[in-house]
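We begin with a single chain expressed as structure tokens, specifically the form predicted on its own.
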Amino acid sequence: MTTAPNSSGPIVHIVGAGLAGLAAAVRLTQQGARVRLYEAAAQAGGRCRSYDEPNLGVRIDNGSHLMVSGNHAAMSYLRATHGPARQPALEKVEYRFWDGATGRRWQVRPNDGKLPWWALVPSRRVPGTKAADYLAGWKLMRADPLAPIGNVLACSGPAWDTFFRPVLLAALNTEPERSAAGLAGAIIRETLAQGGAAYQPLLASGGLSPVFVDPALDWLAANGATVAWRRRLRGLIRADQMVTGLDFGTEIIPIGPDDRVVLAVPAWVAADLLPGLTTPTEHRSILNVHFRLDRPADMPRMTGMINTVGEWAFAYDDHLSVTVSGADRLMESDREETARTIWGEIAALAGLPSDTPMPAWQVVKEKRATFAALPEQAKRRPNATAAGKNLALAGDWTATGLPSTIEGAIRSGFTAADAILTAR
């Protein structure tokens, strides 16, 4: 349900259109606030958007992203943002692996109730793995927030080599080694130790943009926020711990007594613009290879590689994109040879003739995609109502005590528009 705004009012003004800024946007419209938006870019959904990719003469996401139906604050924004009328355009996927050394390949299929009972059966777990090899997860939950995985877990054999290691890799974009245990426990509490249902994985097939960042935008503007694009936060005024004005460079926008600030910007930026936060410093990095290629027939929408480059492969009907997780080893590395490499291994998994010219392609590098789910890191991520009395801060990198995810940028987008709501 949703009150409508006070159109005289005091106004919450976001500065970030990302996944947290229009999370805070919908959150706090439903209660009646009024919004402003401001966006330095031309578009919203920050990393969690679709473009079309002239190269390939496709529409492709800038990185693929994958949540899962236990993810409640994804879920909750879905259903406001999509309407009663109409389901979120995601669909279930099977968590189906392959090894590229071998050939080999296994599905891991979770029955849905809590208890676990499929880890007993062989042919729902990984191949030679046992059932007590999946206790890895009840260690994890049990584990001090700030311990290293290594110190918690041997990180080593067939449970942690193929099902694991890459399911957590791809969550804490971090080598799971020397990430923080409670970040990792946090994701198992939440899905895995819910029972299947909870952690059945949930693919935009039709494009992140449509599923998450459209809707969003046409459902405030029905409901009276409003959103200025190309605009750069330059720095903020501030007076008595209190924003008075947000500096756009060519404008400064007064901010009234009763107004509230919601900073919805990554880490760096925050930081640039709050001399003496403390933020996360040291960030990780995602390689996505496109490739425009008709979905093969028999191919399933997503499929985990291991002993390859190429780490998720998701099969879009006219496109294939593959992830690499921490991926700073591969910043350096030319793109064509990058994109040879994964398309070899791809067209290994999809069946192809090994002569199959490699189609037209693209990678895209982002250097600074998470911050680094590392103990210390961890430590450095601030509270949502640590700015100041009329600011609150959003981000997947603030401490939500998920890594950086949708989940994770979604909730904090809500953490930050209900400490707004609270102080007024």
Ligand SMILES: Cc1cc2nc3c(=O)[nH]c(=O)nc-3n(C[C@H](O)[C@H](O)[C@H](O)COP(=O)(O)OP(=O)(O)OC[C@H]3O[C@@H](n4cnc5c(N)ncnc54)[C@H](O)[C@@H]3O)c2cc1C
Contents of the next structure:
Amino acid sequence: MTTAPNSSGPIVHIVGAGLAGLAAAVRLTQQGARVRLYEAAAQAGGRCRSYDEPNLGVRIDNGSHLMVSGNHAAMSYLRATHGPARQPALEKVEYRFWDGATGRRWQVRPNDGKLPWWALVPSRRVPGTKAADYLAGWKLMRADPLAPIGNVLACSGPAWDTFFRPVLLAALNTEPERSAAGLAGAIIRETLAQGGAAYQPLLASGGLSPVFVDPALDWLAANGATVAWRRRLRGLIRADQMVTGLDFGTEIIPIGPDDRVVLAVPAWVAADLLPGLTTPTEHRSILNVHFRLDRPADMPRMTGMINTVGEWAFAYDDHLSVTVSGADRLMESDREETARTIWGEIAALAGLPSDTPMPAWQVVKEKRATFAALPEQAKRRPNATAAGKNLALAGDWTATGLPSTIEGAIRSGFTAADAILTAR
Ligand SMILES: Cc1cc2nc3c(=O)[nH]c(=O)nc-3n(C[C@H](O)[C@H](O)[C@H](O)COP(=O)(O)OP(=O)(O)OC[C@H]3O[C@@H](n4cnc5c(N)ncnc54)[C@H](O)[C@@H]3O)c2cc1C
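Could I see the form predicted in complex with this ligand next, after the form predicted on its own?
Below is the whole assembly, all chains and molecules, this chain first.
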């Protein structure tokens, strides 16, 4: 339910219109606050957005984004912004895998209920694995949250190599052996432990912006919130731990005593704006290769690739995108060489003749895609209220307990909004 916004009275200024800022704006607007968003770019969505790719001549996403049905904050955000009449276009996809070394294909088929009997059925789990291997998930939930996963699990064997490692690498975007067990455990607690109905993978196969960004902007505009584009915050003017002005370089926005500020910018921007704030300092890259290829017949929307450079292939209707997580080793690589290597893998996966010429392609290297999910970095995540009396922090890097994800970003926005509403 939305309370009508006040036409006068205090304003909540939100800096950054990524998912964290949008989620904060939605929650605050729902509660009747007057909201003004400021975004450095000419579009919203931050890391989770679509754009027109000139090399391919089609609209693509800034990296394929997967979420699961148990992401309750994301679901609540989508319900609010799409409204009851407009269902978010999220497509259910399957856990399908292909081993590039052997050509073997398989599907992991969890059952819907809370009791995970699927792990007892050989045809529903990874070939060559035992039901007991899947207890790894339970161990992660019970582990010391700051222990590296390598201290909790053996990190070897078929279940690790072909299921846990690829899935954890995708979710944490950090080498799983060194990552904090608590971040993996949090995901498992909220998804796997809730039963298959909570870890149904969902893909915005028609594009990220039409699902996560455009409806939110429409909803905010219809409910009185405003967005100022190309406004890069250069400095916070502060007195006595209170923000008194937002310095955008060409313009200073005064912050009244009853106004509030949400800073929903990336960690390194927040650290610059707030000297002394402890934030994660280490990040991990993601590399995406996009090919202009109509979806080959019989190609699943999503395939986990094993023993290949590419890790996850996403077949959209008019292009194909391949993701490599924790891709720091590829950041200096020659783009065309990387595209050719991965194209060879895709041709084999899609059953195309090996001499099929590489179609139009683009390699996108996102150097600081996520914070590194390492124990020492997890300890550096601040709470929403860590930075001052009338200022709340939001962003996937704040202390959500989750790795850098859509769910974490949206949850951080809701938490920042709630902190402001409570204080008022
Ligand atoms: C390639 C890639 C693939 C990913 N895949 C997945 C996935 O499969 N599943 C998943 O759940 N998550 C995935 N993620 C993570 C997900 O995209 C992020 O966790 C989420 O989008 C972060 O949202 P945010 O609002 O915290 O930050 P951002 O998206 O970074 O938003 C910050 C916003 O602040 C703006 N800004 C920055 N500085 C200023 C300033 N000084 N003044 C004003 N505005 C400013 C930026 O322009 C931006 O719009 C992926 C990320 C990448 C990069």
